[in-house]
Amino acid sequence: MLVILFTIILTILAYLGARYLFMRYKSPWLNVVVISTAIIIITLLVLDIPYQAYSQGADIMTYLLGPATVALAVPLYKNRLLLKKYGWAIFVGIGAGSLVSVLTAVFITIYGGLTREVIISIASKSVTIPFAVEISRLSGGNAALAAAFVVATGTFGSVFGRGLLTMMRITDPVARGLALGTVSHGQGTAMALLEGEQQGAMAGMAMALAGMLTSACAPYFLNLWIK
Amino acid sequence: MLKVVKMVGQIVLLWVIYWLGNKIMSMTGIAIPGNVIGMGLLFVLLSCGILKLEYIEEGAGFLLKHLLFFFVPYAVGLMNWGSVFYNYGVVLFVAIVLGAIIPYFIVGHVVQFFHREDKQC
């Protein structure tokens, strides 16, 4: 019990240290998943505390997670005007970038001789981990796992993504919030509203989206597909 | 405390939405998961009126702007598989690399060219 209460105070120190790093400084090198998850691994391995006793606390912290991943529907109802407007561009940039994040990551892992386990949850990489999380349940995949992978996309595209849409000559700030939103999720909507307020409603509503599309239409295929 | 208060009911709220949106998926038995039904379903809600905005938005606001917080604790759960990126760092690099590399390129150039188009009309 105990073991518990100190875990998920940790787990709340690590967070609100590494966000204040972040907002201090703004670098997207300061990344508050990755140093809150730094600080706690070590901690607990220092104090010799295993993962079973960490996972107790750590299934009471993510029960808020279903009701925050239901939330997005508010800015997605906010920026409505704009999903009308630009209704098609939308639908078929996501839907054909949803699709070709799946496939690039799973024909690379299956080819490099990965597990079923890793390709499915690596199958999910470009959604927030909600999603990720429960494509991988309904799947076959690993939560942690697929979590992990999540990071390490919106990381890569928060450090590199404006950088490269720029090398592509991809300058509309629709196209550029769509793709930072689609593939980088909530990292990239970060980055794409420090651009601009227009690129980061995009992004915005592109994180909701890809993920909708992917969590209702992954499962079934992946299923289908690897078996 | 009035302000908590609300939050807190807010958030209750959305949770209902949340239950309401996994119940659909297990009495339907549909491959969908349950916060992308309750995701859908509060979006209808709100389009058709029957919710208003300010009832949950605070309570939205709150739980979007600390939504990095819930990653946290499953990223912990990567301790239990440093052996696999140790034996296969370098393929699950390439295949974030490039995965997300080519997705950028598709978006953005579909987008831009339907963008385009729309213009022209």
Second form
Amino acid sequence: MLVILFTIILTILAYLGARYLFMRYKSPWLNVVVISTAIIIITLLVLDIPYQAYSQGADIMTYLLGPATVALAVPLYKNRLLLKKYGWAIFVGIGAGSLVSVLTAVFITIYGGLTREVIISIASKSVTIPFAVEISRLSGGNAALAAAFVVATGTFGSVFGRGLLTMMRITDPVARGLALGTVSHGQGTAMALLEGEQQGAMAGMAMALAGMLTSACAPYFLNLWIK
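Switching conditions: you have the form predicted in complex with its partner chain, so give me the form predicted alone.
Next up is only this chain, free of partner chains and other molecules.
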């Protein structure tokens, strides 16, 4: 019980410390997920705490992802007029972004000569882990590998996403939020929320809708295309 309590406190403190650094210096290189993960790993190694012990506390915190995701509906409700105004464009944009994300990942890995398991596992890299794991299982991929690709994609998007959008002179809050949520799921949504409520609301909706669209279509097309 003490180990579980310690791992929960460690995770919270690591997150708060990483978030403080990011908010103070505003550098994309001070990614909250990367910094907090590094702090946790180093602490576990120094104290010789096995991952199995840490995972017991992590499982409790993972359960809270559900309520946290549902809470994204609050800023979405506040900006519901945007949905009425740009509804069709939003749906088409998220659908196109999800399709391009899957196709580019699949084509690159196919031409790279990687195995079928890796190709299927990376296809769902731009949706949240629960969606990605189920898509991978249904299609014959590796769930653990799929989760790793999701984390890597979210981290990359949260570090470089806003800078790339600015470089391409995309300043509209709706467009920025949709892009970050569609491609970089939870981590992208977190970064969008830092920009503003509109960006966060659009990113949260994009994350949910992209997950549903990808999970509905990807298993069928992956089993059809990749033999």
